[in-house]
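A lone chain, given as structure tokens: the form predicted on its own.
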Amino acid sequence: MTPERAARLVSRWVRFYTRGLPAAVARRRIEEIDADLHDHIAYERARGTADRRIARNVLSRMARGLAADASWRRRARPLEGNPMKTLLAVLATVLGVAAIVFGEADDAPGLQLLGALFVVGAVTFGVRASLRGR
């Protein structure tokens, strides 16, 4: 594999992860790695490299880098919305249904009505939630 090849598959890998961000954004990272690969390429054929020691330099830059570009990716365009809050409007609702269900096999109503209420809760939080935008 040519040092081109290489680059050319981490253009690809660049392309994919920064797709869906602002315009702006994307072309400035694409145009940050085209540039670095295109030094690196260049500096170690200027010490003597051979193109395929240089081929694989990149493709393992590329893999060691996969934390980073997922990391920067999060940092470019966050989550939108607190997780926590849709972690706890989960759990109440898997609680809420639980208590329902062994209420009702244990002919029990104060379960089922705790149940109902977690579930009822917990629906009107994520409603709540969703309307202020989280």
Second form
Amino acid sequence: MTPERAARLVSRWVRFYTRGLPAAVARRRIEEIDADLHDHIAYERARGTADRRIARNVLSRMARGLAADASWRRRARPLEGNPMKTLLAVLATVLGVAAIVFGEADDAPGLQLLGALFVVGAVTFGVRASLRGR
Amino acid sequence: MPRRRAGALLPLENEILGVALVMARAGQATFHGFGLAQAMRERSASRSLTAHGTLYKALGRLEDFGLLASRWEDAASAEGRPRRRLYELTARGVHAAEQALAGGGEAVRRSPRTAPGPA
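And the form predicted in complex with the partner chain, for comparison with the form predicted on its own?
Then the entire complex follows, led off by the chain already shown.
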């Protein structure tokens, strides 16, 4: 994967979790992360870091910040609805992130894919529930 | 992430303040997200950069506490790249950062300091 592709994935994720937030709040977060991604890739390239490694670092920063992203969104606009569903979505996200991290350590792409599916599924569920609740 | 006591700064927030003060003393009064993450990595000799979500959430909290102020850089300065959000320590932020630095790295990590009330 190229760094630009990884950055696009992060950028899409940011646009996804800022959906439904006040426009100024969402725009600030989106633009700030876009600038960060640009600076990160430019810096690593200038140091001669391999593209694959840059892409992995960019995705790692996204994955490690997922819980903070969810908590930041909750603060910007609290989730409504059944707390048990929210808990299940959070649990699935945590399991997914753990699978991605362990998959990376064990060089197990299948486990990483499963983890990514868990995270994407849980986040989709959480955001849809949030949007339905408004 | 450690649970926050009401009004207390998290270790990461103390670390941000400390690094921001070191940068300010070196003549760099303003900083942006990636520059800060890079400075923190170098200072802690860590292999990885702070995650996006963790970093920007902490910066937002410090701004809410009145310890940091931020603005967008001028479009002309951006020279075609995405414009950066520039942060700088407020007077209260400098005071809190001096406390954070005086506590030392490990002491700061173990004993979060208390933030002032919202600005």
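Keep in mind that this is a model prediction, so the values were computed, not measured. Positions refer to the first chain, counted from 1. Here, rigid core means the biggest group of C-alpha atoms that superpose within 1.5 Å across both forms.
Once the cores line up, the CA of Gln112 ends up 2 angstroms or more apart between the two forms. Annotation for Ala99: C-alpha shift of 2 angstroms or more between the two forms, rigid core superposed.
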